[in-house]
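Heads up, the chain below is alone and in the form predicted on its own; it's given as structure tokens.
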Amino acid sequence: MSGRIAIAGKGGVGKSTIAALLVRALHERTGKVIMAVDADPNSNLGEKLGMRVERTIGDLREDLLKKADEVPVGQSKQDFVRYQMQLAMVEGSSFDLLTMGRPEGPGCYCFINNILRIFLDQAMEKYDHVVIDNEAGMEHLSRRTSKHIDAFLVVSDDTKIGVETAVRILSLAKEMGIEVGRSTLVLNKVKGDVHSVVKVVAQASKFEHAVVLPFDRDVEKASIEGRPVIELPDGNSLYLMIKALALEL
């Protein structure tokens, strides 16, 4: 089984800024071809890495909805799926993108996620490192997209009623009867003493560990310049900090 890194939070929190240089730090780290899946309805993860995103699996379900009866002869449903899967991956020299785009429309789609569900696992396996970027709902965790995740990242600021709200996505996770491995709370974007925020880390005690995090002002240049963030130069205080995590992961 690879190693699923599955990364969650409350909108704009940067999670996917996170997620982008786990990727990048995984594939420095073992040489290997990473997989990243943008879990995010509000799917930024491509910009972030750089990539872009022509087709999501949200279009790729509409379209096979509407084309249900156009399988081409000699081709089982189930291929034809799987081929226009794979037609939605973005493959790159350090990583493969796959993005799941929006939620479902009106219309039965329970065949169509079923194959999707398999192909997406299948897909996984073949990967020593899957970095998974969520929506705080985890729609995708929810509807078993996969079972088992080694290391969950919930990202939070650093406020009370953020790190509540990490609680309680790490909850509901556990509720979904999703295996969780290894739990991490990670403090993004703290300025000033770093150890004015230990009494917030100390209410997340439902979490293995805990990471903090600085307000990178090239992160925030970067993403005000429309720039990759994972192109952050290698000796950025972030990037190495994400680095010793991907070597904890």
Ligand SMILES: Nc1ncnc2c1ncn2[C@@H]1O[C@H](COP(=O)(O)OP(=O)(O)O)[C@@H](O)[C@H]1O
Contents of the next structure:
Amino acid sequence: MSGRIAIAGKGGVGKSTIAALLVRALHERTGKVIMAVDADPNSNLGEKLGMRVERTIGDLREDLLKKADEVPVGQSKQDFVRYQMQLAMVEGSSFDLLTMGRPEGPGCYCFINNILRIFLDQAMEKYDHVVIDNEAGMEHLSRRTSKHIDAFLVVSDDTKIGVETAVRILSLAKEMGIEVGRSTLVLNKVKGDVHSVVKVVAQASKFEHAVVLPFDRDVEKASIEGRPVIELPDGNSLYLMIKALALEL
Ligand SMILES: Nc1ncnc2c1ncn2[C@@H]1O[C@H](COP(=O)(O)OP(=O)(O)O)[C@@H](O)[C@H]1O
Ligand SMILES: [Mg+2]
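Got the form predicted on its own; could you also share the form predicted in complex with this ligand?
Complete assembly follows, chain above in first position.
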């Protein structure tokens, strides 16, 4: 079982697009509610999933710091945080979405950060499948108490520099102590012949697997019109490829 899937790569390569389509594919295959975590401070997974995000974990952290003395009578601080975290979770019919928002500041808010981390890990334990859309630095992954990732997808364009960056991101994850189960290089938005990118993929021998995803007109159109990519037609070729990827993971 694929369990925890983390997606990384530099900005604009298509992480959130792929994350949203994977959430849909995993739900279609298993019938289970998938947990989606937007761990990019430049959050946009909610939009791709067609969900409005009112509150992020970052907002919650700031509120808790301001109102540290305002825990309602009869409630422990931990229960209060747990309740607030529940409020930050957006629930859909096929997925639940948690948006991390701005990262932890340089100051030590140890108490609150620690309970938030524990609750996040506990929340993730409740789901069979969790898809985490990360920023390039993977800060949230490195701060988690449990550092195991079943599948790690690093997304890149089909350029030499892009692939070199992807290889660096994989090494960085390992240096951070993240235990990576299966690693896959995903070349996205590829225009033209798949064979032409084989050479580029060969550079990335550190990855166990490689997948090539084409540039897709429907995705481009959805993006231009501001429509959620999760609503692509069932027969869309990119979506079919992501369904196949979900099966492999
Ligand atoms: N396979 C694809 N075909 C066409 N456009 C794509 C594809 N994947 C992503 N895009 C577009 O690229 C842009 C960046 O994608 P996004 O998923 O937001 O990247 P990231 O999350 O890595 O910053 C968006 O406009 C998105 O619609
Ligand atoms: Mg994104």
